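Take a look at this one chain, the form predicted alone, written out in structure tokens.
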Amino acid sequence: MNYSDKSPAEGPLDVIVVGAGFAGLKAALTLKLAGKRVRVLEARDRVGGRSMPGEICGQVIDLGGQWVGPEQHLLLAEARDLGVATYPQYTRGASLLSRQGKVSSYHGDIPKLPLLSLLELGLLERRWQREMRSLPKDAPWTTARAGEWDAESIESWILKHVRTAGARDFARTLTRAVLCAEPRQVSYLCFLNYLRQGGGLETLIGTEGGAQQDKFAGGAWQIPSRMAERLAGDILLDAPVLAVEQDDDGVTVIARGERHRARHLIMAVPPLLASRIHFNAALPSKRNALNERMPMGSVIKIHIAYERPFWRQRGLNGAVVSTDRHFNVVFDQSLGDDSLGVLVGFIDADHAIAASALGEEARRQLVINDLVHYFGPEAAQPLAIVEQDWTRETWSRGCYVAHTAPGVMTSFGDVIRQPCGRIHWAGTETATEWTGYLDGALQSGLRAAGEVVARQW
């Protein structure tokens, strides 16, 4: 449905929502249920934000976020309400680890590493669990050791505290896999807070019982699409916001050559994109500084189709973790039968930036070479390859989530959810649980809508 073909309802607006991703749509629906007149302005020609549909060999796929874990209650409830079913991620068989040029198989969520590295990883996980639990849910920058932890990058922390090469490789690969950034770019406090919000290391990287346990039948993108159907007539697509004018009585938002007036505004876009909007009444300096200091991760998501899931017949589940290749995290994306084999994987962090600069054919060959390294010559002849380069997505500027460098969280983090006059902030970056995930985006939309409803109008 092209929502912009439907004329928005006439009359005075209560709230304008900027961004039609999970956060913005949830905020708008919550406000409508509260009796508020709402308009959603979306820069893209589609809804969904960092959730996006695609197709490979006739199979519908998610080019953006797709997994859901059993603890992501908001996302599961939203899917149930909208009639979108889930099914388990394929896990039968062994996973693969590529390290130092060699490929080995393992079972479970922790790759097979030398004994001393595994022992150190166990100690690391307990330490991270203890330290992340010390972070206040809504204000990690206030914990007793916040200054110390925020002064370190993950890389400098690894060099000080991790002894074995295998454990160092794991910690660096983990950072790239979950934040799509290099360990030297992210503060240790930011890392601990991400672990806390995702329920700890075991949950974040886990499949059964973890954040990758299930997928949505037909794709996660159906959820924002069906949410938007309930808002048809209240969404304008192809409407990038250029400026916001705020006064004592309300806000005026300039988009698509038009002026939209409302009492309040919810910004449901990544902080980096918000920094590019002109505000007539300057935002507080701390808010500006935070927006400008929260870069997005860098990732390219790639699907590869084969005539059959040949890895399953060899006792493999399609999952790969690599510390030494570009295409470094892979999952089985096939449907339930064996008629079409599909793998999905990611090039992230600095590797994504380098791969994005290559031509399409060179990038395709890079992916095939890595898959042949993992799975052997059967991986050399795919039927199709479909990629989504999120570093080139104008209205995201990356994926999965924004992160903070050393010093940013303790200097500016306390304003992440703080309203600026009549402007409120949503988006998965503002969540207190499951930041970077679709569930976190829903939480942020609910919170922002509740803030607006509670105001003295």
Ligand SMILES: Cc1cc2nc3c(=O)[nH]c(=O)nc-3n(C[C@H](O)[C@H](O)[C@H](O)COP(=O)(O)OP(=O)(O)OC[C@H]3O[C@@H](n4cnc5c(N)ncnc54)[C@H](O)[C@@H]3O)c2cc1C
The other form holds:
Amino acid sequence: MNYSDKSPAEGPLDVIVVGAGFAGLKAALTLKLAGKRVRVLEARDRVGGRSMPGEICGQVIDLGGQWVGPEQHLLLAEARDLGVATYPQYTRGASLLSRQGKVSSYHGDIPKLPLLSLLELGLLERRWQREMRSLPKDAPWTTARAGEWDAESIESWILKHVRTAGARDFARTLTRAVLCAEPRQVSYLCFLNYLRQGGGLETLIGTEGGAQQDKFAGGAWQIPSRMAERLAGDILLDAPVLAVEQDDDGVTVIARGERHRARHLIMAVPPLLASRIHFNAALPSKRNALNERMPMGSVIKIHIAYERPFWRQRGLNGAVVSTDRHFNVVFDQSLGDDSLGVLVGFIDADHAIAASALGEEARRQLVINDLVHYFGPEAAQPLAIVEQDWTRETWSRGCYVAHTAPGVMTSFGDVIRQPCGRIHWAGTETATEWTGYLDGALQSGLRAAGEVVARQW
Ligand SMILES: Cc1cc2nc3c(=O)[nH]c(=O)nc-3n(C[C@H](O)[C@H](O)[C@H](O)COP(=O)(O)OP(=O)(O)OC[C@H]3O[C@@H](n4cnc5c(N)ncnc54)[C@H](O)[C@@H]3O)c2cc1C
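Now the other one: the form predicted together with this ligand, given that the block above is the form predicted alone.
The complete assembly is shown below, putting the previous chain first.
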């Protein structure tokens, strides 16, 4: 639907929301319910941001965010309210681990590593649980050991504290899989905070009981699409915000060559994207510094269709974790045993940057080679491959989420949710729980809308 075709709200606006992802849409709907006149300005020609529809061999798929866990209460409630049902991720059978050139099968969420590595991993998990619990939810940078942890990259921490090759491989692959960044690029404090806000290691990487437990029937992208229907007339698409002018009475936002005026503004875009906008009243230097120092991860999401989910007949659930190949996390995305077989997977971090630079044909061959390595020759002849390269998305500049390098969180992190005059900040990066996830985006939209409503207008 082209929401821009509906006639926009007349008269002075109370709030402009920049960005029509989950966060911006939730903020706008909350404000509208509170009786405020809102307008959402969205750069793309669609709503949803990092949630996006696609199609493979007639099956509707999510090219962006898709899973929901039982602890993601805001997202589940939003979906219920909008009539979008969930169904479980297929888990029957064994998963595969590819490591050091060999493929082995395992059950549960932790891959089958050598015994010493597994023992060390158990100890590591206990240590991470203990350390992450010491991080205050709203201010992880204030924990007693914040300086020490933020001075380390994940990689330097691994080299100091992890002995076995298996546990090192696991920690590196985990970083790539959840943050789409290399362990040397991310601070250990950022890593601990990511674990904390996602409920710990098992919840974060788990299927049953974890963040990958369920999917949305027909796609997660329906949620923003239906939210947008409730805002029709209040959303302008193809309207990249280029500049924001702030004065004593309000804000003027420049998009599509037009000036939009409101009393307040919610910036519901990733920090890096906010850093590309010109602010006439310069933002506080700490805020600028933070926006410029929250790079996005790198990921290419790829779907591959086969005539049947042949792995299911072989007692496999389609899930793969790989520490030695490009296509390093794979899940089953099929709708049934006897219909189209679909796998979905990710090329993360530096592998994504490298794969993005390849031609399409070479990248597809790379994916097929990896799948043949995992599943055997049956994987060699897919019906179709659909890829979504988030590293090349102008209005995301990477995915799933922003991360911070050593030193950033302790130097600048405390301003992440701090309003700058009439400008309030939303987006999953500002959430205190499930940051990086759809649920965190909703939380941030609700919080920012609440801040605006509570202001002395
Ligand atoms: C491949 C992939 C897989 C993922 N998997 C999951 C998953 O399984 N489960 C889960 O919960 N999460 C997942 N995520 C993460 C989830 O999609 C995001 O956390 C969430 O969508 C972020 O929402 P947001 O509203 O904060 O930001 P965004 O969705 O990024 O919304 C920001 C909006 O602002 C717009 N914008 C940017 N700059 C401007 C500008 N200057 N002017 C106007 N508009 C602008 C953008 O176009 C965008 O629409 C995944 C993401 C990706 C990419």
